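Have a look below at one chain only, the form predicted on its own, in structure tokens format.
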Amino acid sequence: MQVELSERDGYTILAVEGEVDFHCSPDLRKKILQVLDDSGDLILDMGGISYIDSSGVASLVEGLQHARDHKKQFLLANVQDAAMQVLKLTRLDSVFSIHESIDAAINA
């Protein structure tokens, strides 16, 4: 897995690519909490991501949870389908705020 940062609108953009599987799944969880601790909003662009497994949307679920409680946005982009597979099974695509595209997000 690898990650990239940038800025955009006001908007911090994590850029993820590869598999977000158990081994890999700590640390994006620890990069996303850095993010929404050190920065302001967050868009988690996942056109990257080529599959995640159940740990990696748990990291998912605690960005949001952080996200919440210190009020502010933590949106998910570019989801491609594998993700978005997992993402429905278990109903979270009602939960995250998903968007098309970054400039979809930030204009949402």
Contents of the next structure:
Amino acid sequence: MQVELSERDGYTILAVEGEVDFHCSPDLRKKILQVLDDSGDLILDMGGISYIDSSGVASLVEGLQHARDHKKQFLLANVQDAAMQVLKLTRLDSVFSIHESIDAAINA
Amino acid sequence: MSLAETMLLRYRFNADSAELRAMRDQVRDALQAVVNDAEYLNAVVLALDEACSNVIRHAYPEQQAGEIVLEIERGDEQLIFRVIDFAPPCDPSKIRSRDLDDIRPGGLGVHLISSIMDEVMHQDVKNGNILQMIKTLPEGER
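Having displayed the form predicted on its own, please output the structure of the form predicted in complex with its partner chain.
Expanding to the full complex; the earlier chain stays at the top.
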């Protein structure tokens, strides 16, 4: 798993690439919480995530809860089919704010 | 006519989270010749990953190295999966899905396995545990 940070229109964009599983999800969790603490609203660009398991999804839930607790936004963008399938199976697709693209997330 | 069950994969690996990626690649390679349905394949890979992650997390006592054997067989109309470990017996009543309306991190693996698979059976055997899972093949691929 690789991550890359960028800034745009007041949002921090965290782009994640690769497979997110039990081995690397603690790193993703740490990065999400760190960005939310250090910066402002966060868009997680999931366009490069080809696989995510329940521990990866748990990292996203923790990010969402942390953002809500600190009155920040935590948005998901570019969610690919395999990741969307997991969000649907866990019924979390209606819990997250999910957008087709970074532009759509910024303009939401 | 009934076809004999055909072993598609028998893969033995260390019960270590760093091994999960290679396990998933093995499963994809073994099933790509049998299943063309990407959604079905993704779901099966996910369920097996969750089952193996649970073994790594919960089955072996901390600091104790262990192994996992993953078997995949093809039956007439279904795939049969076995995740075999060599850890002390586990209490199946403790392996439960949780209420999804309670939005919190964690505890989703068992729910995913039972949602994806048609049958899930736990057996404790002499030297470990076997989690057997069965899923009907997609229509057109039976």
